[in-house]
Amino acid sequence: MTKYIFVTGGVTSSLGKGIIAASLAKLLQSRGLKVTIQKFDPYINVDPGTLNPYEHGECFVTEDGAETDLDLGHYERFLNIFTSQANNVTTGRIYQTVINQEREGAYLGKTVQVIPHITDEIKRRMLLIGDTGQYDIVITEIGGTVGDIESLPFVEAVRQLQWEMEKEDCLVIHLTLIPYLKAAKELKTKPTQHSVKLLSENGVHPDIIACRTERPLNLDIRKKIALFCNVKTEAVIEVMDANSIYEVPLKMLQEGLDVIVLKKLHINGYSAPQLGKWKDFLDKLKYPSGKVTIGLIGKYIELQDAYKSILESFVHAGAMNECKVQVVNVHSEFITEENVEEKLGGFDGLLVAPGFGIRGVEGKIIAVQYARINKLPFFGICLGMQMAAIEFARNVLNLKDAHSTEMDPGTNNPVIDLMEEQKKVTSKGGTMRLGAYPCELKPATLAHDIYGHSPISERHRHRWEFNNAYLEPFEQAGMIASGKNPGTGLVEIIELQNHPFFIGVQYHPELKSTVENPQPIFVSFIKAAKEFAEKKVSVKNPLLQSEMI
């Protein structure tokens, strides 16, 4: 029978429930168990697809085309498995389902209420993945903070499941904060006590208390928390700040979190954790042999989570190249022809990031031109690829008004145009080209060299595409389409010939990069940036250059 673990949060948001859930899942997986994670979010949006990146961070897209919370990216990166539509559920989706059923007469005229109808739908969704029989353990992260009005139906659903299930089949981990007061020089447990009390008043009794802290918890503090929160002392887990999120599984291993969970769930006969690959990755991450500086040209740089998957892909690719990747955010809105050298001159590579809307696009185009002319390694993703096409059309093909119809519907040279199937779409939510699609790679191209095989499959999230009416003049001038969708002819990859590394992709490769399988383009991009950096050093130091020769 599938076992269920619920992770709740208290005191404050942003404590890292997703990282704790992913770290525990990794440890259990490393012991031979089949584990997956799901996220239940309390906001009323049906999904994050229409949310501003400043509001919620990036929108993560799954293989099956679900627009989901960014925590699902952590789940995939840690576990190296795909998630799906079923792994992320919002209050909006729950209510939408219940209301649709009420309109269809499913409740036979009964008054529809939060209890039992909303909580029953929440419970059904919580058990849905486990009912497939594919997993030994399903970990469910409950978004928000205990005490929030929005979270109450989810907490109530967990209470009901705790009551309905056998004790050994259901477990609750409560992540909380132990603040350190500098004036008193003390760690304070009172916020945790109140948080657990509030959770208990709602009928949910945590089995494990995970304590986020900046200072180590001594035995006396652990005993105090255990006493007031009604758990065993060994069930009080220290969650210290880490230099990298990828260190957290090993810290939780030291704390014995996985062993406590296995005991409480009565799971026997498990093997020792197999974390060799994970530790090798961390060694490369901690002890790099080189360093590159990458300029991330974006529109949402004020919020780091807006480009979360891209930043994590750089971590994976850096470790693969045994190279520290320093990412410097550059706001595209403030790049001009006058200051481009000043802003971009010190980088070893440029990544022009995805986005929507006209703000900052001219700065992105200027950045692309700088990379093209100066032979600087360049990587464009989605809108970044489209900006590369526009720059090439304007400055190489001399189509000065070339643009995307997203920004300029009246342009005479729409090198980027709305996809045909998108022209009749009026609803915004969940209507883009979403999820995994195949791509055929042209032999003897940079793209084929990077992947090493064809076809490939990558995830998409876009409405506009490269206009194939311009493909012939592009290729004649040296910008080739090295990857296309085999069914539609959609240009998926463009690359510039006679350039050390210049590639743009319509899809989002960052969404499939994991610790165990770093995304190939990111790995190759960092390798090219590393070579560019080494060449810069050798040019500055002729003596070193002769030694290298």
Second form
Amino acid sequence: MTKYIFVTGGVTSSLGKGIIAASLAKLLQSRGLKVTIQKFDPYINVDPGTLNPYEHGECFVTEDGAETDLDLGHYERFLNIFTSQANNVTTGRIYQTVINQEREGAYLGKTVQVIPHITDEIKRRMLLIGDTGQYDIVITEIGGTVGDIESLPFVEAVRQLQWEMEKEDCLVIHLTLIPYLKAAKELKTKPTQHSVKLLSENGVHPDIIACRTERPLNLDIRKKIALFCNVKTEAVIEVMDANSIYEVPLKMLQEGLDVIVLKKLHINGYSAPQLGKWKDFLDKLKYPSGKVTIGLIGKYIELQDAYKSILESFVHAGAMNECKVQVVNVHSEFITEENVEEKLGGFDGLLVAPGFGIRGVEGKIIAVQYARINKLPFFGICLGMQMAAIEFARNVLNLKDAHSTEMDPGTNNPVIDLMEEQKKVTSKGGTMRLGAYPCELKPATLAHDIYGHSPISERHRHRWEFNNAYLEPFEQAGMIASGKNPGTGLVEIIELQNHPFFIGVQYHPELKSTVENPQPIFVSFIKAAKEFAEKKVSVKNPLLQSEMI
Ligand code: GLN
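Give me the form predicted in complex with glutamine (GLN) now, not the form predicted alone.
Next comes the full complex, this chain leading.
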């Protein structure tokens, strides 16, 4: 019998509902329960695939090719499980389903209304994953903030489910903010009181209040919140700011969040939390023995969320190498031949990021050239791989006008071209090459060394591909295709011979890196960057130089 936990948010956005949900899920999972998380987003887009990263941060792609909210990335990274299309639902998708049914005549004679038709569809989807019987607990994060017009139908659906289910089968956690007023030297509970009141006016009564705060909550404050919000004092949970999101599960363990949840859901016979691996990871993260500096060459760098999975993959790979990874964002639009040394000279490795459209691509190409010539560890992802191919074509094969037809549809040398089946596509939503595809690795290549087996499977999100008409000259000149799709022959990985570490991948390896399973290319890239940094030191250090002779 599956039990349900709903996580709502109050007072303000960005309190970290996703991290709280993932941390609780981690604790429950560590006690031997099967847990998954889903997110319901109140916006009207059918999925976030068509949203600009500036609007919504990164678009996370699941194994089954769903373009989803970046919180699903946190769920996967914390739980080391795969999520799917069913784990992310938007208002747009709900309405689309209901309207399609209406057109098919499913509601003939009836007026289609928010209640019950929209809320019924929300409830159906809220229970969908649980209905498979695969999970003991399904945690549902409700996007947005209580009080938003858009999230009302979701809150109403939670109310109905709370009413329909047995008390011990469902609980609601409300995440709020307890601000500290410097002038008054006090933590303030009023915003939380208001937010819980608002939720109660909508008929939902929270069982647990999780309080984001910069200062510890003393017993008096906890009692006050409990009294006003009508929960037990033990159900007031302090969520203090943490140095790393990966510390939050341990903080929640100290607060006893998992124990309260298990008690309320009448779940007995669970084991003590097994968090050994997690704690090892945290130890490595906290006490690194070295440091590397990586230049992240992208164009959405003003917004950290745009490259969320890449940044988290570096955290995992850094811990694995017992090395702190400092990522420095470099805006590709402002890299020129003249300033490239000054901008990129200090790094131990370069990652050229994914992206769409022409803005900033020339800077990316210059960055690739710099890494290639200076034997600086290089890692290109998706558009980053495509730029590596273009750079090689232009500067090694001397095809000066080489380009991708995405940026220059009329180029005489389309080394990156639209896939045949993409040429017919006109609609933008969900029509890229999406989700997991197999890739066969060539023996005795960097890629094969890194993964240690073949075939591999990685997730994609792109329309353009390496143009196989150019493969022969590329390989003859030292840029080889070390990974290909076994069915179609599409090039998935390129790598440079005679370079310590130069790899470009058409897929998105960052989407599969988890705390317990760091992505192997990231791990090897950091290792290569470490080696590069050590060499740099030894060359610059006159004492070591004499030793080297
Ligand atoms: N714009 C490129 C394409 O669609 C790369 C996409 C990406 O980097 N995710 O093929």
